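This document starts with one chain, in the form predicted alone, laid out as structure tokens.
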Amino acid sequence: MDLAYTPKQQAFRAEVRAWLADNLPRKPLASYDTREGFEQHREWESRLFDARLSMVMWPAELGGRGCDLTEWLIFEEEYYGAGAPMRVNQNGQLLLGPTLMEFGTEAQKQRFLPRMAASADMWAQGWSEPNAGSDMAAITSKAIRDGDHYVLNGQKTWSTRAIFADWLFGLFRSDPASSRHHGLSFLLVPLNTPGVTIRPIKALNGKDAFAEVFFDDVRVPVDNRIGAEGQGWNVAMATAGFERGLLLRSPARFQYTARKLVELYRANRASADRDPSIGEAVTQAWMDAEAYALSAYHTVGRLARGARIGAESSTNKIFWSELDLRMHETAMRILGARGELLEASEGEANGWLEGFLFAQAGPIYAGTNEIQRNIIAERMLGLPK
């Protein structure tokens, strides 16, 4: 694998680095799981869009820059390396966006993608239901056709940042006689539609990170369907591949955390080395983060040669979610009891507890790791069910 960068790629890296140096917020933004922080992040996303740095790999006519995936990895390395704000519109930009590129009509692409890139529209995901979490084939929320509209009834839960979002994309059962993965349709729902009720669900840190969304005779135009009626499962599986593969969690995110972990260990080495396993865990975390980055470059090379990401996206999801959890567990071991100071706003404890709490969800969202291991066993290894 040739890891040498072309002059064009080097110039792009320099441009991104310079823009970030000139434009980063002077002080950290508030949490995007608060209304204040959500709007601060929306404004930051708008500035990225104005610089053509919001969705660098999208076509220019759809709000992007036309970069390839290697340039996207370069952008991510510079973005996380600069300590830039977390991206708030990930559900739309990194999951729905690629799905629309593949399955949307030209009219849908023109309607939704530029506004998504600019974060003029913020998106939530509507897949999980009270009795259908990782098993999306058990979805029961209905979308019954009535002329040129669907009438939606049902409930979605654990919708990330839906309390603040403008739109929701999700799966609904459009054929009431169907079962499992048949008869589902992929719909885009404006959350200000009459009949939509949103109730916040607090995360471990007490913030409104999630919501449950109720649909009572909600009318959604048929034009808001992505793909054919009843074929939503195929569309959703493509979205899940983006979620579990490269796009939702770029390697740079974990490389940045690994570097911070090394710095934390060095600053506390006298106490941390009382337990030799801590130093070993820090070293392993750094190696694993670098290995994941190299694997991503290898995958990008395969995609450039015409390959597709299939069931192996499940191995990615397991790897990055468990790596993130291990790194934050190691940080909390280094900090000891002082790492539990949730309200700390300054000093070394700042950020690690918040990250530790969030990392607990990693093996659950985007499909539980137990389900991912089943997929690997059946589709990659050919083992019996």
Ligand SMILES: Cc1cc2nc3c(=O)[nH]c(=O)nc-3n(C[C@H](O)[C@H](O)[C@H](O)COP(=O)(O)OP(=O)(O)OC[C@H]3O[C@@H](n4cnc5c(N)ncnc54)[C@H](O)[C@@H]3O)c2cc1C
Second form
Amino acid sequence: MDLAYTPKQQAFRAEVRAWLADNLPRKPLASYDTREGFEQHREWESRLFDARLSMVMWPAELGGRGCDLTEWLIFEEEYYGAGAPMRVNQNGQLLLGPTLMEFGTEAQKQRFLPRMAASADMWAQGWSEPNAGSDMAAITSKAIRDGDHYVLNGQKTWSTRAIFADWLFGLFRSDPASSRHHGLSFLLVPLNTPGVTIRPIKALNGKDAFAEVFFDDVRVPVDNRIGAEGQGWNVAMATAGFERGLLLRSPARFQYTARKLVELYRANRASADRDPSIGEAVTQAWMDAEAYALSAYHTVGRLARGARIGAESSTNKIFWSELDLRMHETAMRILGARGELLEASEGEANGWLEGFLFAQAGPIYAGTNEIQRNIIAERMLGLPK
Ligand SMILES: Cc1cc2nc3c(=O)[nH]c(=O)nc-3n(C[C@H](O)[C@H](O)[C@H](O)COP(=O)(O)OP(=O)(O)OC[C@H]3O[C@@H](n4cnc5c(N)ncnc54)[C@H](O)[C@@H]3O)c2cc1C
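One more: the block was the form predicted alone; return the form predicted in complex with the ligand.
Expanding to the full complex; the earlier chain stays at the top.
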């Protein structure tokens, strides 16, 4: 087995590293949960796109470089290793993008993917409803066919950054007589369509990070449907696989946090060593982040040999979300009381608190960890329902 990078991979790494060194924003961007920060991130992502570094795995004609998964891991290592901004158009680029590649028509791919890669169109995910979260098959929002349009009525909730986004993809019940996962259609909705009302919901950090979206007789062209009418569930399950699997949270993001945690510990040893379990937690976090990275390379190798990861992506999701939580809890223990003053604390301490608050959501979004454990029990271990 040869574990070394090829010359081509090394050259790609060097190119990405050099470009980031020349182009990284000098000042950290404002939070993308604010209008100002959202637009700053859009601008940054359009620069990445101009360098064909926004979606490196996408084919050249869609603005990418046709990289394989190993090259993507290398890109992510350089990107997060350089402390580059978090990606704001994840819902589009990482979830809807691969879904469109698999289920979209040629015309839909040409229409949506290049603008998505450039973050010219920002996307929100519209799946959850007040009574349909973990149990997504309970969706009641309707899309009733009227000639070459659907007429949408209903409500979505917890839609990340929908108040700033341009488009929403969602599941709607197109067969009113249907139940559960039958009769749903996967639709793309421009958020400026008459009849769409978006109300912000504050997250733990006090910012308008989510929204509820109301649809009152919203007309959407049939051309905006992905996959066949009534087959939206199958399309959405593929999207969910992308979300929980490798793409949404590459290991590099957690390796970066682990390295920052080691630095934080070293800079604060005088107080952190008051409790030996803090140092142990830092070491464990670093090892876990490295283990996650090695496991990702293992998975990528298997995928390259034709394997499919399927239900196994649930193990990934549990691992990264719990690791992120543990790392941020450890940082808060190192910082002590000063880490808890969100507005008053500045610089690094504030960054850790923001991260700590967001980490609480990891076991919930992309399907709760309880649901992932059910999936592992039933589909991987074959345990009874
Ligand atoms: C930061 C964040 C961003 C999000 N972004 C989006 C977004 O952009 N678009 C979107 O559509 N949604 C989004 N969501 C919503 C998210 O998908 C839902 O919160 C999640 O699916 C859980 O649904 P729920 O909140 O209705 O909780 P419920 O489904 O009501 O679950 C409540 C609790 O019961 C547990 N539970 C439920 N059913 C079972 C079961 N069968 N077995 C064991 N335990 C069970 C759950 O694990 C959970 O602990 C986001 C959520 C968060 C936190």
